[in-house]
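Consider the single chain below, provided in structure tokens and representing the form predicted on its own.
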Amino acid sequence: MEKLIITAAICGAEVTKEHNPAVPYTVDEIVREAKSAYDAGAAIVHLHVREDDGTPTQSKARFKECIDAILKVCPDVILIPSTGGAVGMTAEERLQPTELPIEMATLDCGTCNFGDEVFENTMPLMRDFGKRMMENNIKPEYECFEMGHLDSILHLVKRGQAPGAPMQFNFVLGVLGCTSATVGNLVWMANAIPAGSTWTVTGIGRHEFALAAPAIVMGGHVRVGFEDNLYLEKGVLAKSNGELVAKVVRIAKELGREIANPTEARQILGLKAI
């Protein structure tokens, strides 16, 4: 079995310091959390950025500032900037990070209810995002919150409207209004992707570690981090993203699966070596 790639989603766009004081806003705080995750065993940092007051932004300049600062202390880490941004942002606003020289970026694969809001990703928007990533030689991580999202992106890839093999999927399970976080649903989605693809699971909230364990056994990969879950265990706030990553490393060790470093993760994902 391939080594396990751990992704750390270090801040997201929704959680705040009121939820957990360790949630990073400033460049220095984002670097601190990226380094804590990297040191604990994360090969990938999934990156949203904030203004210093915590306001989510897709500013190209802010992304560049954070990316440059992270790479100074984690020079080989794989960065996956978000093109999801925050609910309500325009497509062009969300696409700003793709104007930078990046290896990967997220591509959300369909519209869905997102709690009380609607996260809009129409087919024309997805085509535009796919075109941008093909033009800029960026490998997408395809974010699928529902099975219909997987079907939609495979439809676009088949028609050459989004990057194809080797494909990397992230199954985000447990968002209110989307597919629930069960092992059965994870198996259903993992069995539906094209041969030769890789996949990661993101369990939201209390489902984070409950889905990490089956993903490790199934040969998938795991995402953790403050974007998705703020707790190390019930009632215990995590002090850092590194604590969440370290818990996955312990689970993987108990299950007999080794952890991939960034060089090994690039090989698994079909990225160029650096």
Ligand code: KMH
The other form holds:
Amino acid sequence: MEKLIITAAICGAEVTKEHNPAVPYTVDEIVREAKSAYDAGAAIVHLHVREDDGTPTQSKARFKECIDAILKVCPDVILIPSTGGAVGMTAEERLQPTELPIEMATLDCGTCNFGDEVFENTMPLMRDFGKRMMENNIKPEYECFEMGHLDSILHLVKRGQAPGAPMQFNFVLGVLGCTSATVGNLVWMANAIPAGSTWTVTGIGRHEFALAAPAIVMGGHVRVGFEDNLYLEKGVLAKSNGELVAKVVRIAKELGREIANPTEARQILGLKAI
Ligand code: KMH
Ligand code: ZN
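Structure of the form predicted together with this ligand, given the form predicted on its own:
Zooming out: every chain and molecule, the one shown earlier first.
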């Protein structure tokens, strides 16, 4: 089995310091969290950025500042900036990080309920995002919150409207209003993607580690981090993203799966070596 790629979603757009004081807002805090995850074994950092007061932003300048600062201390880490941003942002706002020289970015694969809100990703929006990523040579990570999102993105890929093979999917399971975080749903999704694709699972909240374990055994990859879950175990807040990554590393070791470094992760994902 190929080595395990661990992604750390260090920041997100919804969680705040009220939820966990270690949630990063400033550039220094974002760098601290990226480095803790990288040092613990994450090959990928999924990146959202904030203003200093915690407000989510898709500002190109803020992304550049954070990316440059992260790469100073984690020089080979793979960064996946978000084009999802926060619910309610316009498509133009969300696309800003794709104007930077980045290897990968998220591409959200359909509209869905998102707790009390609606996360809007219409087919025309997805076509625009797919086109931008093809033009700028950015490999998408296809974020699927719903089973039907797989059909939507495969429809666009078949028509040459979004980047094709080798495709990387992230199955985000357990968002309120979307596909629930069960092993059965994970198996269904892993079986539904084209041969030769890679996939990662993101279990939301208490499902983070419960879905990491089957993904490790199935040959998938794992995402953890404050964006998705703030707790190391029931009632115990994680002190850093690194603690969450270290727990996945421990589970993988117990299950006999080795951890991919960024060079190995680039090979697995079909990215150019740096
Ligand atoms: N913040 C969520 C509304 C992504 O990064 O592409 C969307 C999100 C997905 O986090
Ligand atoms: Zn995100």
